[in-house]
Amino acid sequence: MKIVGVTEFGGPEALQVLEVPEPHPGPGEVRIRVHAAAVNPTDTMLREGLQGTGGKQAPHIPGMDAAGVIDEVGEGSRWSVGEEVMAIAVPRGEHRGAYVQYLIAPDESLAPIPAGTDLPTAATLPMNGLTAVQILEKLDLSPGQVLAVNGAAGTLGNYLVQLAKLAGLTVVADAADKDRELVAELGPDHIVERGDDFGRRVRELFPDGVDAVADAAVQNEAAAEAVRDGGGFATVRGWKGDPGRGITVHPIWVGEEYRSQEKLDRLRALAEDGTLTLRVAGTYPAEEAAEAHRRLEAGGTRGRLVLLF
């Protein structure tokens, strides 16, 4: 089957399409006949070496989303052949990423893709939710507390703004002049401009700090900063800083999700019912997957670029 993986970590170019043998499922798995797999920055940062190997050989595979048909189903899977689903992969775990034709994925892993999406779109979905749904679940907050997000024009940033308010949080999120609009769509009830000085333009609104931050964006102590004392942190980077102040920082780690089916399938709903906004940047054969990391890495994207195999 068709690759695109690493033989030698380094920049976009370093990514090649492969041919490898073909895998089939084992009692309670699935194999999906993968027809799109979304680019994200944690596979850029696996293509460079950023996330070691999981003591896997090469080639080493990027890739956490994938949707397509399932065309063929182990002993006792409680799915079918024929199924258009929406996965999430871990390139570091024993199946491996998700840029391939073919990807072996536990039932627990995936979920239908949501109706009236195709599957370009449904693969935007599966990692970056389960990573919203993760930071909410540890920052733990109750309806009517307060929430800062950075990072809110991104497609992890948009799915917590959306989330958030679905959970009866204030919402502070940040923004750009060329996102203000998009950013609003999403229903935050305070926006801030975009920049290294977010926490003080947090505190201008919420002078004592903000119950949590999920910081989409990285910004660590920056973004921190917005936090009130006792607050709470979710950093998506394993940043290990210490704000003081008697913050909680929250490590989040979506891998943990992998087998979270119940999770993504009320996130397929809530795409159904237009809870949640579903975007796509752009598409590339995945022949091309070094451009769409180019441009990924060149920023400014809003929604997720999709490799089509």
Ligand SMILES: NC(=O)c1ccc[n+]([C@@H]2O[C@H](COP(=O)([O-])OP(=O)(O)OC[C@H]3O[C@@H](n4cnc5c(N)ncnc54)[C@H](OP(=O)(O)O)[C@@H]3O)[C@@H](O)[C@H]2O)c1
Given for the second form:
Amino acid sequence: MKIVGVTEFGGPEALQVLEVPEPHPGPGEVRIRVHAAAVNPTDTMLREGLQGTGGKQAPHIPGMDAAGVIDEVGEGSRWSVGEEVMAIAVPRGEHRGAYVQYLIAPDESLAPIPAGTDLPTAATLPMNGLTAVQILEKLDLSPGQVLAVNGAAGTLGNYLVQLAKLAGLTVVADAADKDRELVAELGPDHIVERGDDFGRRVRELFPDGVDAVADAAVQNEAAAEAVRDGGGFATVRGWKGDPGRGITVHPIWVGEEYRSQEKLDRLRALAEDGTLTLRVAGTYPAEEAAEAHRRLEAGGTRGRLVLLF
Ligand SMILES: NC(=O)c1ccc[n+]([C@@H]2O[C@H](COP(=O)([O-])OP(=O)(O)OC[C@H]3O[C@@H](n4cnc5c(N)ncnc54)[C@H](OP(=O)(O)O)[C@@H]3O)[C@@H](O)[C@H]2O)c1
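Could you drop in the structure for the form predicted in complex with the ligand? We only have the form predicted alone so far.
After this comes the whole thing, all chains and molecules, with the earlier chain placed first.
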């Protein structure tokens, strides 16, 4: 089968189209004929070798989001051949990444695609949707409490703002002038200008600080400044700092959601009823993965880039 992977870590040009043997599903697993794999920031880190080899041999295969059609089922699987599904993949795990023609996926790692969406659009939901769910679970806020989200114009920020509003939270989101309309459509209660002084701007609205910050823009200290004494801070890139003031730092790892089928299916339903907005910025043939990585790394992409297999 065709995959896009790296044999030597490096820049976008390190991504190669390679042939590897076709996999087959074991018990409780399916094989997905992948049609669409989203391109996420973490894929560029894997490509560069910043996540190590995970004890795996090359080729290393990026991709944490797939959508496609089940074409084989393992013994005892509850899924059927022909179903259109979306799945989370874990590149350092047993079944590797999603930049593949055929992905082996445990039953619990997939859900039907949202009705009314196509496969590339569905591929933008699993990994970042599950991350947003995990952030909200770990911050454990009650309705009426205040959450500030930076990087709100990004894919994770998109889902976070919408899920936080659904949970009854008061939401502060950041936006650059050019993204203000897009972010406003997500429904936050307040928008602050994007920038290094995120903490100060949030405190202009909430002088004692907010109950929690979800740091999707990875601003670390500058974002933690917005949190009230004793509040919560979700770090998505393993920040090891200590903001002090009794603030709890919650490390977020979406790999823990590999078998969170119920959560993924709930995300499906929320995309179907319009609570979640799914955005595709553009599609690329798998052969042009390097170009998609270059575009993502240039910054400013709104919506997800998706590779077609
Ligand atoms: N730990 C986990 O399990 C996990 C899971 C999912 C995602 N993540 C991480 O979460 C982050 C967000 O993911 P994503 O897919 O939403 O990325 P994305 O779509 O690229 O969005 C990131 C957003 O943050 C903005 N931004 C970047 N640097 C900024 C800064 N210094 N100040 C203000 N805004 C800034 C970006 O703007 P520009 O485009 O203009 O730069 C973009 O709007 C990434 O770092 C990703 O790796 C972690």
